[in-house]
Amino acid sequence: MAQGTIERWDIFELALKGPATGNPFRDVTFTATFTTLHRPIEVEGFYDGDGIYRVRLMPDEEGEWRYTTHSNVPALDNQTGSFLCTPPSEGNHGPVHIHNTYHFQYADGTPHFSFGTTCYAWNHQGDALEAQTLATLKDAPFNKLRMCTFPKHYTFNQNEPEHHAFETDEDGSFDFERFNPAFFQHLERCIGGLRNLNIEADLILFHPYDKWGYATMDAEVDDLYLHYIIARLAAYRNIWWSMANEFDLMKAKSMEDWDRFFKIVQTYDPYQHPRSNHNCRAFYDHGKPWVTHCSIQRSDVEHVDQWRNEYRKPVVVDECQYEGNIPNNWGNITPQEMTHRFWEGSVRGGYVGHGETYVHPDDILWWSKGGVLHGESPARIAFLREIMEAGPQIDPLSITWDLTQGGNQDYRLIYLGRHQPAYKTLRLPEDRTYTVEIIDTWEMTVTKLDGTYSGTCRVDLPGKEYVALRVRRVA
């Protein structure tokens, strides 16, 4: 008889009591085999402190599941049981995977249009500010958030975190042989908070902005950490894996290291969550087989369609600079420019990420610490998201120096950007009939033009910047 129920794509967890002496993180092996419909899934377990060992599964099929544990410790070995997987609740669409080469889709078939933002260290700011960040996200347009596992030491972010990932010795130095379960328990609560808002957690596993030693761990510790965090977090349906933020600035890591990290994640993540690697200057080779999508830092989003053609994978411009007013040029673009880059990248068949860096008396900048949003672009991004989700996923159509458009023969978006033409000539199929709407991307208005259009036709325009057209077939 099943020992409980869990909904599809939620987390089943088995907790067992085992040894707390020695070094359980290294000395104890603990795995489980879960089976349904004769299909086995092997899952690594982990030590969670105080003699507690856990193993987690994200069941992806409804019906009965059975499990058997395996360990070099008798108390953890050959423990068996079962549970019943029930249908998912409303809003639970499952994990995100690649769809139709260039796009994303939830496991239940719902398209995922990625509208991300960056809050690198929001999960290291204490309960009050973290709660405020989640409250802000509840009403924000973002369905993906880039965040670091390890704390960050950088301009506008000089505070010490409440927890560190490793236990400390008497002299205050890290014991890289022992994880600090409290650190990872807190991280899980933050990721769970995002999951409850249907926001993907794009988790950055390594980054260069460090003063504690996380960026220079040796290969053995790196690999131990990857196994541990996969065992803890892979069962969260909203996880994406980002090997690094600005991987090319991490001089202690070689290209062979990055390839190895990818292979570890690919091998031990049973659910194959999205995987990528974010650059500063030079791209990681997104064409490598273990990369699922391109994670790109570039301001020239006009190249999105070229990157699609080069890598034949979804292109996510996770960092196109930030709306704000700090002295750094990467952090002081206007809200109009941020909105423009979202439209430009989206119509070219890609996905664009947001960030915000407005000066704050307490250095609470959204891009690093979260808190509240102050900018004007999020409302326009929400407007764009509504338009995108109301239509098909966009592929580029005959993009030339004079016209940026995406869609298909029945639906297309045309973005005019910073140009302000009085009219445009459209070339539509002669044997089909279309309606045309003028979209003011800044004022967030949609104006349907009178009549219908076919073949080569003239469309009169308001002669202002940041205008788009939506063309839809009606016959």
The other form holds:
Number of protein chains: 2
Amino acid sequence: MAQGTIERWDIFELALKGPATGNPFRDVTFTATFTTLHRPIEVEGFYDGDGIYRVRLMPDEEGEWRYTTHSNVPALDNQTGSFLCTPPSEGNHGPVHIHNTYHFQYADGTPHFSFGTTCYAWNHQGDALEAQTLATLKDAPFNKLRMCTFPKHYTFNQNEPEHHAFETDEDGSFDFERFNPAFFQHLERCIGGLRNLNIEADLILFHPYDKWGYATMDAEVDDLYLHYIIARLAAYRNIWWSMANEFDLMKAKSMEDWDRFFKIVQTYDPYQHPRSNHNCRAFYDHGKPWVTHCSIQRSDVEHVDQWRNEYRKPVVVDECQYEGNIPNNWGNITPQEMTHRFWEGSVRGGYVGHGETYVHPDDILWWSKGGVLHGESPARIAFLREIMEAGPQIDPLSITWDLTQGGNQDYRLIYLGRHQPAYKTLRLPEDRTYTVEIIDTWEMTVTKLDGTYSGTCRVDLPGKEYVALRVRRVA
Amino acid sequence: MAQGTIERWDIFELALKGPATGNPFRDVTFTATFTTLHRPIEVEGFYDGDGIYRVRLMPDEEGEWRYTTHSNVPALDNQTGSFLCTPPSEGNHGPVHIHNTYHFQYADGTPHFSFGTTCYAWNHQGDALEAQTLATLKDAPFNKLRMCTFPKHYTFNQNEPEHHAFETDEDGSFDFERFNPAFFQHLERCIGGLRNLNIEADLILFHPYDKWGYATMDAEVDDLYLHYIIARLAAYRNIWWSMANEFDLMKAKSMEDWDRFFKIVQTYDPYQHPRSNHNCRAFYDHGKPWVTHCSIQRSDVEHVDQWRNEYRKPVVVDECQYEGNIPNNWGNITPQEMTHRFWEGSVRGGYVGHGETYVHPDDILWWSKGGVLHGESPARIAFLREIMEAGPQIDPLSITWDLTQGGNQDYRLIYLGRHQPAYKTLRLPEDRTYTVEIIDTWEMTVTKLDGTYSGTCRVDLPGKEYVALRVRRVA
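Starting from the form predicted alone, produce the coordinates for the form predicted in complex with another copy of the chain.
Following is the full complex, with the preceding chain placed first.
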């Protein structure tokens, strides 16, 4: 007797009425066991205000699921039921996981080529600007977005958020024992909005740009917050967990805190969404077992293949500086340079992230608040994404001081970067035949050269910067 | 009874007739002691063929000089004489030495801002092309040139030289015990031609691009060659000694060989012309006491200030790759990139060298054979040189991730490189007043901003790449 249907990798939610008195966030335990076939999944529920308790599941198998709830409150305990999980609708590829050591893939087997952007605080800007951000993303080339749970206080970010994550006392101070459901309901709408655009929400759980107290909560509150946000958000198929932005700038946290945060997320997220921790200076040790991929701030993307070798995990350079013209050097590279870094990192087998920081009269910079894009790199990133998605996921093939090649023996991408050779000598297998295309990464053109190529052969080139070659086997 | 006059830092030469039989290169010793005031200078002479023996001095003091020769051959022994050293003529600033730890200066106190170029084998190309090279250099912005004693066999360098350094047997093999005076007379004309243009000749004593045997001579021949070339060339005020190009590619030489070569040059060059050793991959240890300055091949000139700190010597990045379009990545950077590297290295307190490698139907590439310049960077290097020579020699003032500044509290150069800020905040002393000029390093314009600046102040900028600022104290 299924209580309804839900498509695979969508959110099943059970809502129950329970006590609204006392402190439901702290005092009430509420979990559920979901089962399909012989596999049980334990998930934590959460209090959503107004006496409503919810528990969510992202079903990852089609067919009938059953559940039983558990609680220290009779009204929430031992409730049972079932529902039917149906096939995913078009465009729902499920959550993203690590694939072939260095890459990503959706649960349905579709490769995920990560093309991220950054709008750290877009979800704290009010409905109008948030709607505009989503409208911009609809036509943008990005399938991942870095964003913070908590509001941001920083240069170009002086506005107060609409909501706060905790209930506020009359004197304006937070009651760190009581979450504000409206804050999290709003966050969910934002993440759902991204999901509807097939954009992964790379959610930054902690960050240092704070004046309200989020960066200096005590360990008990940190952990309560992690449990609460996992209970609310893990069922969103597009969630990724970023422990922090610039974790090393958060002086109130120790390395033990970061390790503990990872372990909590690893333990309580039933779906094992991607987990990482983003640096300012030195990296968090991405070799630790609970890290699924490297989340890196560095402008020298020519080290991507080296980081792959070091950590044996996917390398995502979330922040390689931003296209823009603000005074800070992390936010004033040219669109050519941003495009260049995307290509350089991609051909070396990594994934590069975008951000944009053009001076704006109302301080609406895409990098933090969203809005609209002003730059010239997104069109080039769209062009690159199209090329990448038409080929295999790229591993470094042969990277020397003279040639940067990714791919395999049947498909290679070569990126010439700032070099402007009039010709290059390629060393292809003698017994195979290839076509060669010249890609102008800035002008966004692909020009197929006449004939086919084999063995050691000369390829004439336009003698300008930012050229790539696509070499594909035809026989 | 002076036998003539010679201007300061020019070449006094005594030529004597001696034996032409036997092996004058090996069997005849010939030295002279020159004295002015109470200071003797011992120099080695050399055999120049046809029974002529010469000994040279670059007098570094005005007034009367006396000399006495010494030889194991009576005709060359105990010859005495004197000459008068007169003031230098206009444009003769004397030899270059290290100044203020990190810089260079001519002997007359004129600062030397090193702006080098590279024509490795220009002196092996025949009279017509060599004359053209000198004519090009006359109007080029370079005051140092890297060149090899020996001819070069390498990509784009397949032609035979006009002269060889040794006498050739009938079967074409070298007699390593007998130098070919015509070869060295020609080399001297080339170095003299550079001197007449006020260009330092950074002479590369050994190099690996060889098919004739110069790279694999035995130690005795190496040392004989060093004595011979020092005897011939040390008196040229514009000579610099580069032990090798890409010393680490010369498999026949050990580190002990390189150290010995340095010590021979250090011992027998009475004038202590600059000495260094140029790397391919790892640096020769520029910290060794006989190294006067760092001669570096690296494209990451943003490390110049770090190398200064490491070696506490002048940093000359002789090879930061070349403007051009050949397939090899060391020879196909854009003129923008070359100009960028010059500025980046200069503001960090170093000296960057130029080279040019555009494909040519007859393989006449400037980097090796000279000829004419085709590129767009020399005009920008001229512009930079003019700016540098109008100010003090530059030490790093404050280099952060956000701002690269060289100079001092009264004069600073700031280089923004590939960044395109719309404005920057400068932190100047509160009690001093400055003018600010915007330098477009590519367009070669200097635009003075209205008014004066003090303390923490905002400077509006054009929001494009390759901009520098010159900030000069006025009060």
